[in-house]
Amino acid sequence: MNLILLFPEDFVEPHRARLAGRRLAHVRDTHRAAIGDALTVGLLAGPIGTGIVTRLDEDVLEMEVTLIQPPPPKLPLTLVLALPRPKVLNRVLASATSLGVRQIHLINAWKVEKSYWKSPRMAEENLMHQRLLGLEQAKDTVLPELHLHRLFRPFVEDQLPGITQGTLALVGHPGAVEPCPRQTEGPVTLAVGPEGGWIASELESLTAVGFRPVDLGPRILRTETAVAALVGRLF
């Protein structure tokens, strides 16, 4: 935990904030801080800053808090996303957070099991928790959209061109012809299949809505590799 959250119920003064739970245990057992020291703080949706600790024991902590600097900027990354195993979903939710991506769009595809959406971890608490540990790492406070669509073709062929429009849209698929391109400007779709790739019929249906098929190099990656090395490149 690189930075702390604090959310607006944790303020109990306009400059003093008390933290339980999780974050008060992350603080006294990881950080091992002490009365007196500066930790890196930052409001959910807001600024970044420090805090002071001004109280710690077994049950809470208090500290003096000064906010002062904006969260860094988010990727101009649009990423659209076919729903991964549920062990791999919160790996690459939170990792996508880390890197800064500005919305996520979970979909289905072929060769995603029915099972998944029913997975306990498409709770939207889970959901939320994932994202919130993706921007502690990453010292950030700004959430990226998080949108689910359990219908693969509607989403693709009535919502996807308006969230595509004015950005480069790129799919991944192993094989393709052109290679992922380096060091983009301006903003990006990226469409990344399932584990096992996209099926032709959905490859044609992302080329036909104006997607190009990138591929990443002659080796098969795991989806959250995948991903990471992606936004790698293109950013």
Contents of the next structure:
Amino acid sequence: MNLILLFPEDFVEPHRARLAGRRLAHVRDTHRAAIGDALTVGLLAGPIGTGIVTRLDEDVLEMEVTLIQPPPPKLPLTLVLALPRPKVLNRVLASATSLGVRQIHLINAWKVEKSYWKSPRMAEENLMHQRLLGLEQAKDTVLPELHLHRLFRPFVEDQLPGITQGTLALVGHPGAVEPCPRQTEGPVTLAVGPEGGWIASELESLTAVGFRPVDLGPRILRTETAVAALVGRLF
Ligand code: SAH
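Could the form predicted in complex with ligand SAH be shown next, to go alongside the form predicted on its own?
Full complex below, order starting with the chain above.
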């Protein structure tokens, strides 16, 4: 937690926030903060700044909050991700958020197991929690939008063309002839496949709406590593 995220309901006065629970425990046990210490804080969807600890006991932390700076800019990147298995989903949501992805679309694919959609990790609360962890990690305050699409074909045919409009549309696919471009300028829509990869007809559907398959080299990477490697290479 490199930034403590604050919510409007934490404020007991205009510049005074009161925290309990996970954030209190973290400030006490990990930061080992004491009264008078300055912590980096940010208001969800708002500016970032400093919180001076004014009270710290077993169940309450109070801070005098000054919010002065805008959060870091997002990457001009929309991620279209075949729904990974639940454990990986948590990590990839947090890391995509930390990397600054602006919008995430979780989609179905042939090699996505149906049970993944029913996992408790798909609960709204968890999808929010993982993104909040990503924001706290990266000192950001603005959640990436998250959209779920249970049907591959209608999403690709009806919605993707609108999403990719004006962007460079790339689909990660090991063995693709084109190497992934480096240091692109302008917005990108990036599709990353499931653990078992895209099947031929999915790649055809994606290329039919303008996606170019790109390769990252001979190593097959896990979804979360592939996302990080692709983002590092593109921006
Ligand atoms: N066995 C699968 C591997 C899938 S890895 C296959 O051969 O396709 C999961 C996803 O990560 C892939 O669909 C792709 O989008 C991305 N990815 C992983 N390694 C990659 C690489 N070397 N080049 C491009 N994309 C990669």
